[in-house]
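Below sits a lone chain in structure tokens, taken as the form predicted alone.
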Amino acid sequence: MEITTTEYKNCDVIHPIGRVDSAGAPQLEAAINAVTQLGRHKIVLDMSEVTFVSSAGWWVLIGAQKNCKKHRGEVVLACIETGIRASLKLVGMDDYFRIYDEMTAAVGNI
């Protein structure tokens, strides 16, 4: 899995590409931790090129959300593929994250 991070004035955008499964989840967690260790806790996760999220991936995102909220920030999700969004809703986690259809809206509203 490839991951890029872009720092903006009000947030950081993390853009993973590929599958966020048991192999990719530790990479995503490391990317998120790299941002939060800098004291930046407003994160937009650009999901436009994520093809699959396993339970390991969701646990990383849940942990990141808890950590960011503790520091008056949050993790928001943007551009989620419909199948992944359906699985998020199925497990009842769709209310745990703010979800945006467009990156501009996500970055502008965090």
The other form holds:
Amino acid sequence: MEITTTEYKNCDVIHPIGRVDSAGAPQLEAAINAVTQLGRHKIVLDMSEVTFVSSAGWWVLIGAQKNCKKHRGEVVLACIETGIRASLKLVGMDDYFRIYDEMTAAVGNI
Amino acid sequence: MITSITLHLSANLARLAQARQFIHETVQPGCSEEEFIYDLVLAVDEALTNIIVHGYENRDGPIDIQVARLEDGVEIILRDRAMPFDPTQAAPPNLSLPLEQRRRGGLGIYLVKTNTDALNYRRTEDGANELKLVKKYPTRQGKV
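Let me have the form predicted together with the partner chain next, following on from the form predicted alone.
Let's see the whole complex now, leading with the same chain.
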């Protein structure tokens, strides 16, 4: 899985490409931790090129959301594919995140 | 006549991508609806992760994935030789907890159950775990 992180003035955008399964979830966790360890806790996750997320991936996002909220920050999700969004709802986690259909709205509102 | 195709894998999280591709390719000729395939692939991925991480405890071991296309759906049988474990008996997770109280665990099996129409487990006489997942085709699109 390829992951790009871009630092903006008000937030960081993390853009993973590929599938977030149990093998790839630790990689996403490391990318998020690299941002939060700098004291930056407003993160937009650009999911436009994520084609699969298993429960291991959702747990990484739950951990990140808990940590960011503790530091007055937040993780927001953007551009989630329909099937992935359905499983996010199925596991009862869609209420934990603000979800945007467009990156500009996500970055502008965090 | 129902024919089945089997993939032999070693228990390793790095093999999950190969397993997902195998499910996708064998299921698609029967039903090309993306939501159906995604749900089934996710169920198998979660079941395999459970076998690899909890059954084999991340040690090497054999896993067979057998896929059969039925008239009205797909049947997938996962066989492994890890310690006995019956996922059908696992307690469901509490999905209505607030964020701060959510704790890791239980979601994988929940996704296996909710993304399939039937889930059966048996320990075979020769000491293997056999988990059978059945998912019916969506009613608006039957077998091609």
